[in-house]
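In the form predicted on its own, a lone chain appears below as structure tokens.
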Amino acid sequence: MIEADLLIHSAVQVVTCASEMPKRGAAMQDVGLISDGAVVVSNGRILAIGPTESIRERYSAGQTINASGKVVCPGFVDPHTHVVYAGDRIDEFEQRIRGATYLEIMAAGGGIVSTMRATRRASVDELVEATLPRLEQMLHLGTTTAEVKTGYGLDLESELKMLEAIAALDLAQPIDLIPTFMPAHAVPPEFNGRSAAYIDWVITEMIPAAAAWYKKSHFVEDGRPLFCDVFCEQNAFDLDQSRRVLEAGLAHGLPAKIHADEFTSLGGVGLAVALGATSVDHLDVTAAEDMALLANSDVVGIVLPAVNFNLGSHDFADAHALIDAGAAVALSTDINPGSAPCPSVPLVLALATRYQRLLPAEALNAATINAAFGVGLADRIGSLAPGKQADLLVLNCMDFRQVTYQFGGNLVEVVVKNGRIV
């Protein structure tokens, strides 16, 4: 008998979502579903799987947990987000409400300006005070690893005082946390009508200062990248503008992430692509040779519906005709204060399914290994596999497809995050 540490026995399904690469066409409709399922975790890791029955005959462990009548799936992985920010924008929702759109407001001033005015007033002590709550959220609703993006400081200073409150909160909480650099999220205020001499600034000072904070950093040791991101459309940075800023990150070692074709397609999947970056986010209005191009690429496309529903649009990204097309389709909530307040990877699951079409399958699949390929760490999380990090969730439910079917609530009952119960 082999002694592990924790024992989940008995689960009515074990939901592995088990790829070596990521799933695409009808591979995401496979969860690797095994029935009366158990998982075996030592030292944080996954150590065994399988039937209950094969596996209690085998292991032991000083923690068990009786999953009978309940799923045991893998943690959500949470690929696009702008958690850390001060402040928030309900006034602007309100103006959204009335009639203004998204791009009306940030030509007047307001969106990401807004909050970049609350977040550069802000202390890293303000800013990791006012995101543990919105984490301790996402973890409670299933999310076991997020991408945090800067981009809400525009100016040196206050984009590695960003960065700074995602170390301190990576070390703060049990979700971890993925640091993505985004100084070019929009024009400041100070470069009005020169976006030009923006971008110059990003290139030459802000990237190498971002490249030398994240060589210092925790999370060189622990294997996690520093993307680099920029918001490829009409109002923020143009293509030239977009590939200029990847380049830049590409040449100080940090990968390449985009916003891409959410309002308009000025090209941005295809630079997507010639650069290899990791992923390519939003895909809104993106044209059927772009979802080609896309799925004859190793890009992550992550789509992002909870956006459109708070924007009260009806014109959603065309998911399914991505996963037809064979592109490698994520999902994420992008929570942020403007366009998507919204912490709940299972809201996304609900949304995907009845605005996009997707199947609960491949929702899932889209928001565990799918979703860890589109933040280049699928050898590690976003499935339950030998060998990975033991993140998983017990559901208080008897069949997965519970976890989009249902909205509004919470099914799930237990966080295991490195093995352990949070």
The other form holds:
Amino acid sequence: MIEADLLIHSAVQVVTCASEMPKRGAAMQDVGLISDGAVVVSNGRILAIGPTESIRERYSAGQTINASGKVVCPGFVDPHTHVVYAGDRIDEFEQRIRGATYLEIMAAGGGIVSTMRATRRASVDELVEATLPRLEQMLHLGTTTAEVKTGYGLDLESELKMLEAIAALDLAQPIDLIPTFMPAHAVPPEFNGRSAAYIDWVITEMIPAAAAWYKKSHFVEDGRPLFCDVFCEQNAFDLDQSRRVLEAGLAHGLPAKIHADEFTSLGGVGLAVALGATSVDHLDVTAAEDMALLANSDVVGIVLPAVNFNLGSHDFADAHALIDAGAAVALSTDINPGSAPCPSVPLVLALATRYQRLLPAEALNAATINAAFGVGLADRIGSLAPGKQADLLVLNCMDFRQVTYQFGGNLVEVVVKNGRIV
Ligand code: NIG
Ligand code: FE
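What about the form predicted in complex with N-(iminomethyl)-L-glutamic acid, after the form predicted on its own?
Now the complete complex, all chains and molecules, led by this one.
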């Protein structure tokens, strides 16, 4: 008998989502299902996984969970968030209800810049305090890893303050955070009408400072990257500016992510593919040629249906066309105060299955293993397999599809993070 720390047994279904590569095409429909399954955990990692009977013959553990009548699946990976911010945008929410559009509000000096004002005023401690309850909600809803962007500071001091807040939050609660530096999220008011000058400043001052900050941060020892991201969009940054930002990031060792094709297509997919970006995100208005380009690359396409839902739009990204084209598709909340105040991956699954016609299995793979590839950490998270981090959920249902079929409640009963029940 091998003695382990935790043994979860008798689950109606253990859903592994295991894959060495991002799942594409028909593979998205395979969740790696084990009936009457068990998972053994030791030292925060998965030791073994398989049918309950054979696992119990070989392993015992100090702590056990009887998951009969339940489903066990990987913890959700949320690969695109702006969860660190101060204030809220409830007034803009009302303006949108009355008919204003997101881009109109942004052009009138609201939007990202209004959150920037509140975030600049906040201290690191205040940002941490404002963000902790949101991360707590995310954890309750099954998120065990989340990428988090800066981009509400938009000056050197405030962007570094956001990085400090992300690092402090990572240590203060169970969800593992992956930092992304995004000073090119909007043009700050000091640079109004001078986006080229702002981009020069981002490249010569901000990115080097962020890279230096990262080298001293605890993220380095833990092998977690610092990504660099840019909002490639009308009223934000054009294709050439986006290229320069991401190239500067890459030159400083920051792998690339890009917000592309949310409202207008400026060629961001081609840029992501050319630069070998880790992900290209939004893809709401992506043309068929760009889908094919993406499909022939290792870049993960992250779609964010909570944004369309929140903006009251029916024009969702054609995520199923992306899957059919052969792209590696992931899902994310995009939690942020403007376009998606949504902490819930399960709600995103509900939206993706209805408005983007993803099958439950496709949606679940998109929020686990493919999302892990979307943050470059699929070697340690996103699936249940021996050696992987023991980040898993016990769902209060008998069929994994329930987690996409039901919405508005919460089927997540137990969250195990790094082998510990949290
Ligand atoms: O991903 N598109 C740009 N950034 C966010 C919105 C951020 C905000 O409105 O505060 C997004 O949708
Ligand atoms: Fe975003």
